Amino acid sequence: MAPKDTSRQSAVARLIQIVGAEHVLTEESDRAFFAHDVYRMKATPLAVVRTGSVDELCRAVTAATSEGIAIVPRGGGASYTDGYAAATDQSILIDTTRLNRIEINETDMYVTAECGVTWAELDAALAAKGLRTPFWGPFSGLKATIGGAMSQGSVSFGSGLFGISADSVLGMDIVLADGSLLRTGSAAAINGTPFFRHYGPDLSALFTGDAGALGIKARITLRLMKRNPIVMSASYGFADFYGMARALETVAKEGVNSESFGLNPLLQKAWLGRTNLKQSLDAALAVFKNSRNPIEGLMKLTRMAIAGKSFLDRAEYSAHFIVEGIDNAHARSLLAAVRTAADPHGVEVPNTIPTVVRGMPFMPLFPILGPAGERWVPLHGIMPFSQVDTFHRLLMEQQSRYADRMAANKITHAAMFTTISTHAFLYEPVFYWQDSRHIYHNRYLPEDFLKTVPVYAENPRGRELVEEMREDIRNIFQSIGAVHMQVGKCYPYMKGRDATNAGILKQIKQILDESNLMNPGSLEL
């Protein structure tokens, strides 16, 4: 039954006592805007709130729930997936940026960041005490918040030694439908605090990649290590696409690199020519500061120079290898694996990108638009190393099928792959297409980066196939048996699930959320 009115008016002036009028957002502009990911809306929630503490959260969803009004949560806004899309207007969006405190724990070697923390905030004030977590952010990062990762599931930086989000976890306190909190992990022990993951039964990996259906994230604590002062990093061009599958394998297999990431024509383009001059200074300043010294960094920015943006110009794909050492020779002998593993399947090149990535590695978010301005959505899967050729053969067999529909409505297509850990490998393909831009675009990117793209008519046919498309992918997914991070509202979760499995996670839905008023529709609950 759909809330009255009263009882919407109640919801929200018991909102605005909790946390004040002027963190409560209720003009259309604000709720279209918050309620908008980088691919689309669906609902208009309510209203916006954001709490500036576990206490407020607790109590703004309390006082959402209890008038039967939904509660969606947000991070920093980077889902693709419908991950924050409300499903009901009859909704609260909960904005959770200014829940922003990190307590960093050197003696037990753990750090309890609140959930609206981002990864670029997180790193930073670990690396002022030499510390960091194992996996320590995607690429999003500057956006990207810690309770986003692990409600979605993030990978990149560390993932090829220490898998993805979820894998850092030592635990969690969650904000459930009754405005309860609930600790998992040693913490929720007698006298416990939240220095180990497992004593029983683990209750956070219920919580990691849920997309918010069974509760909200509101602090999450990561296992801590020391940072190794050394890195450095290999590049390789391939002929084509399974020469570069190849050598990402066989280097996933060495279990030495701390990230791997592979292009494939356009990307690599995109990522090498859409810089301006100043993001290029930025990009180079970055690099020398994070060198070990200034003849180091001057050596650096020579060899980029020498590179320039045509070193790959002959190259079908690319792939980039980072490693991380103790000292040079423990750095040296990791690059030399990589080296042994990549020869056989590409020629090396400079490695100008992995270089650039490490020195900024969190960059602006400018890539939510396409290299000309197009907007962009990818989809993604991950998959045994069984399983690639076949999936890369089909993708293609459907790009090829749609190529003549694809040119007449302006759509290109792209795909960026990376490994996690020894045993999987993550294929995402990517669509640009000519369309106007949303209001996302408008409010997410800065002024002064937008002047300097085009801006097109609107396209909804050249949309409508985007998204017949994405459908048709997601069958390809399924059919090798390939799983996903960031799963929203998105992909097929219950489809084909195994009866018993689907039967368990309902049940636990119905025990945490009876109402079911937790990002409603998530995980296809």
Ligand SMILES: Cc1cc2nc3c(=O)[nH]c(=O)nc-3n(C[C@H](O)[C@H](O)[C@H](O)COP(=O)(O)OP(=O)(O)OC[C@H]3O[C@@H](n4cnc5c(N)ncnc54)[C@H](O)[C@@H]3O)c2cc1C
Second form
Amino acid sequence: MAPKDTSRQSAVARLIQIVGAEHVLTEESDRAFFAHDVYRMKATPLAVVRTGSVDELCRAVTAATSEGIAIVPRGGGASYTDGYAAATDQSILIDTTRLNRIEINETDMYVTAECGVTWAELDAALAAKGLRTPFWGPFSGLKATIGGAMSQGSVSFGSGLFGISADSVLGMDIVLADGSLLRTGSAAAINGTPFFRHYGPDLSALFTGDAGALGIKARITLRLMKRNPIVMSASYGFADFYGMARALETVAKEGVNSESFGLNPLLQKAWLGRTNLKQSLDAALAVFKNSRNPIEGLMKLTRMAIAGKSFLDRAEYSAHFIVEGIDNAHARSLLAAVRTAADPHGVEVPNTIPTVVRGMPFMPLFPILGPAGERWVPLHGIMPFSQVDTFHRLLMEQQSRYADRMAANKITHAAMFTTISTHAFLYEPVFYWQDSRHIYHNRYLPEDFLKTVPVYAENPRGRELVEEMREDIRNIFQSIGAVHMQVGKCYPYMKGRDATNAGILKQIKQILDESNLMNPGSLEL
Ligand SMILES: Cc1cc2nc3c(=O)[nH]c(=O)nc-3n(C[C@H](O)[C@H](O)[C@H](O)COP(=O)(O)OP(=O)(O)OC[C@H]3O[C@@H](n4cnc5c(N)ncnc54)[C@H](O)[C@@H]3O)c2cc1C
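Cool, the form predicted on its own is there; where's the form predicted in complex with the ligand?
All chains and molecules follow, beginning with the one already shown.
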């Protein structure tokens, strides 16, 4: 039953009392913007509330749910799987970005971050002390938050050795639907601190990847380690997908690379071609600053300049491997292991792409538009190595089936790949299509950047076809047993799940959120 007008008014009035009127946004344009992810939006929430402390967060949740109003948490808003797209307009969206405190405990080697801290902010705070977390962020870490990554699962920096975001967690403080605070890990024990995760059954795991359907992460504690100062990388070109996939697989199994990623021809050109003069200068400056001394910086820049942008012209696919050592000899020996594994499958090329990536790991969100200003949406599946070739074949067959309709509707596709630890392959098909920009693009991207990219007319048929193909690809993923991070309201989660598993999950949801007010619709719960 929908909450009454009086309930809605009373909830908004209480929220204003809790956080102050300046932190409750009720303008239509603000509500629409915050509810719009990189791809699309669903319902417009009643208000956006920007809580400034964990206590305010608990009270805000109670104020809404006690009136029967749903809660939708949003971190940096850098996702595209409807995770914070409100399923109902009877919702309050919580923007967590004011929850940005960081406490570093060097003695016990953990850091506790409030959920709205971005990965770039956390990395900067830890770098000052020569520390890092094992997984240290997605490419979108300038905007993406610790809370967002923990709630949907993220990969990239550190994932080659240390897995996904959830693998670095020690414990969390979670606000439940009734406004109470649940503590997980060793911090939940009498006199406990959050220094250890596994003390009996692990409650943290229930909430990692929950898309906010079970609670709102308020604070997250992650394990710390020393930063390895020496970063080296190698890049390879391949004649086809299969060479690239084998190289990524064999290198991953060595367990030596901090990160690796593969690009198909279109994405590779996009990564090289996207860099305009200002971005190239920024990247060059970042590469220079991150070098240990000016001579090394100059050498790296010279290699990049000589390589230019044409070195991958002859390669169909490319893969890029990054290692980190405690000293030069250590890093060199790790890179030697990468080369031994990759050499049989491709040809080594200049390492411009990984050098720029590590020079400026957290990039501005320019890729939310395609290289020629098109709309952009990726999707992904994580699969065992044994299924990679089958998936690729099925995807290529799908793309031939759709080729004529894609061309007619101005749609192109690309793909990106990575490995996670020694045991998983992530395949990310990407769609671009010519279509008008939406509110998210116009608010997130700087005006001087938007002026440089073409503007397209509305293309509703293109949009529909992309959606049809995404659904088809989700089914192909399911047919080979792939799994997903970033489940949100996009990937199947309950569909096809075995009955015992599904039953237990439903009961857990019922215990934690009996009125289904925590981000309803997520995880198909
Ligand atoms: C250019 C670009 C590059 C990207 N690169 C990567 C990459 O390298 N690796 C990768 O994995 N992904 C990547 N992404 C996808 C996405 O940015 C990340 O997965 C990121 O972790 C999302 O974090 P966020 O704070 O923006 O979350 P949001 O988009 O704000 O939210 C994501 C989900 O988490 C929920 N949520 C947010 N905060 C909380 C909280 N405190 N408690 C409970 N639930 C919460 C939301 O309701 C939603 O369901 C990229 C996206 C873009 C646009």
